[in-house]
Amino acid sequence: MHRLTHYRLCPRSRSLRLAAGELGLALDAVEQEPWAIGPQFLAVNPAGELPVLEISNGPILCGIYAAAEYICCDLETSGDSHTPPLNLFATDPEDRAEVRRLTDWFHNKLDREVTRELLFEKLYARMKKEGAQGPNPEILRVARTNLKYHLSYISYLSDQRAWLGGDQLSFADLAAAGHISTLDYLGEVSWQDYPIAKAWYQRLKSRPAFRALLEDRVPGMPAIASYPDLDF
C-alpha cells in the first residue's frame, strides 16, 4: 500500500487525501506534525513539507504537486493496477494548464495569505513545545481580510463554471476544499456572507472522499459545531 506523510489539517495534505479518496486510492496514512520536522522527515524531504508520498515498488513523492499528478496522471502507466475513474487534472490542454493555475493559486496565494498564517497563529504557535505564544491580532486581522477576498474569488468561479476549473470536478475544486475545510474548522468562514461559495462547498462536502476530513479533530482545538455537518 502506498504511505503518506501528513498532518490532519495541513491543507496540502487534506487535497492529496482528497484525490485519493475521489480515485478509490488507499493509502496507509501516517501524520507528522508540522512545528516538529526533524532530521528524520528532513532526510526524506530536504524542503521540510508535507505531504509526502511514497509509492508502493515506486518513487517517494515529496510535495503536492508531484504528489497530486502522479496519484491523478501517471498512476495507470507506471505499472499500478489502479485505473482511475475520472481524471482530475482534465485531458484537453487548455482545461489542464486552467487546472494547474487554480492549483497553483489556492495552494500558493491563498496559503501564503490566509491559511499558513492562521494555522500558525491559531494552532502551530502554541503546539510548539518550546516558546508558545498565543495569536498575533494584527496577524489575524490581515488574513482574515484576506480571506474575503479568496472567498469572493471562489464565488466568482462557481457562479460562471459548473466547477472551479472548468465543467467537471478537478483537483483545483480539492486543492481549494484543503484550504477551506480547514479555515472552517478554525471556525474563520462566514459562510453567510458568501451562499454562492457555501454552495459549491456543500456539494463537495457531501461526497464519499470528504467524510475522512470531517471525522478530523486535534486534540485541544475543537473543531466548530457545524464542521462536519452537510447541511450547515
Second form
Protein chains: 2
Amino acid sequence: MHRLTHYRLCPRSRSLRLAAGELGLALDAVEQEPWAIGPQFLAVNPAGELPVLEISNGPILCGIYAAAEYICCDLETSGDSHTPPLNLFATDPEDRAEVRRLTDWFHNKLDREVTRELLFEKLYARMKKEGAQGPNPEILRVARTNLKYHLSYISYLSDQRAWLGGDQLSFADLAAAGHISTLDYLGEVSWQDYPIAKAWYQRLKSRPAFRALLEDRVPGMPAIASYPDLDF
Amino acid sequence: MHRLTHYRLCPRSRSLRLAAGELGLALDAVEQEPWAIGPQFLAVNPAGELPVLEISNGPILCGIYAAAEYICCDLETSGDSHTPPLNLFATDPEDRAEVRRLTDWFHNKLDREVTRELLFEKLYARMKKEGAQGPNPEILRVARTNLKYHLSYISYLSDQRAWLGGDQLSFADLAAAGHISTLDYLGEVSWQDYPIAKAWYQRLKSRPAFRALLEDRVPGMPAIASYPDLDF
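Given the form predicted alone, state the structure of the form predicted in complex with a further copy of the same chain.
The complete assembly is shown below, putting the previous chain first.
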C-alpha cells in the first residue's frame, strides 16, 4: 500500500487525501507534526514540507505539486482502474491549465495569505510552546480580512461553473477544500455570508472521500460544533 | 505569436522565457511592473502575479505553474516540432515528479525565503516609493543567510547529477536559473564559495536561450559587472 506522511489539519495533505479517496486509492497514513519536523523527516524531504507520499514499489513524492500530479496523471496507467475514469486534472489542455491556475491559487496564495498564518498563530505556535502569550491579534486580523476575499472568489467561481475549475470536479476543488475544511475546523468561516460558497462546500462535504476528514480531531483544540455536519 | 506579460527581473517570468527559448517558441513580450499592478492586469490574472502567457488562438495562462506545464507538456502537439524533442518535464513519471519537486522548491521555497524578499527590499519598495529609508537590514540578513543554504543545495544536486533534476536539462534548472540570475544581477551570489553551483550556472548561461536575459538592465539599478560574462 502507498504510504502517506501527513498532518491531520495540513491543508495540502488534506487535498491529497481527498484526491486519493476520489481515485479509490488506499493509503497507509502516518502523521508528522509540522511543528516538530526533525532530521529524519528532512532526510526524506529536505524542503521540510507535507505531504510526502511513498508509492508502493515506486518513487517517494515530496510536496503537493509532485504528489498530486503523480497520483492524478501518472498513476492511472498502473492498473488502478475507474469506471468512468476520473481525471482530476481534466483532459483538455486548456481546462487543465485552469485547474492548475486555481490549484496554485489555493495551495500557494490562499495558503500564504490565510491558512498558514491562522494555523501557525492558533495551533502550531502553541504546540511549539512559542505562543505562550497567545496569537498575534494583528496577524489574525489581516488573515481574516484576506479570507473574506478568498471566500468571495470561491463564491464567484461557483456561481459561474458547476465546480471551481470547470464542469467537472477537479483537483482545484480538492485544493480549495483542503484549506476551507481546516479553516472551518478552526471556526474561521462565516458561512452565512457566503451562501454560494457554502453550497459548493456542502456538495463536497457529502462525498464519501470527505468522511475521514470530518472525523479528524486535534487534542486540546476542538472543532466547532458544525464541523462534521452535512447540514451546517 | 504568443504574448508574454512579464517583468525583466521577475524570476518566474525568466524561467518561462528560458523554457520558451529552449523550446524554440517565439514570444511577443510586454512588461508589467510588479509594483504597479492595477485593475487592468487583475482583470486578466486576479492573483496579480507574473508571468501571464496568452497563447495565440488559445488560452490565457496565468502564473508559472499553469504556463510552464502548458508550454512544456501540452503545446508540443500543436506543430512546434524539435529534433530531438526536448521534454523539459521528463518522460518518465518518476523523473517528472523529481522535476516538479525541484520546480516547487525554487519557485516557492527559494522565492519565499530569498528572492521575493531581496527583490522587494532592494528594488520594488524603492520603485513604489515605499522604501525612502532604504532596505530593512534585518530582512536582508535573513534572506542572505537563507541563500547560502539554497546555493549549497544547488551544489549538492549538481554534484550528484548532470543537471539539477536528473540526467537531462529540465524545467527545474530553468526555475533555479530564473532566481539565481536575478540574484546574480543584484550582486547577491558569492560564486567563489560555490564552485560546483558556479559550473552549473556557467553551463546554463552559455546556452542561446539565456542571451536575452543577460541583456536585461533596470534603469537606476545597474547589474554587477560580471552579470553578462560567461567567464565570471
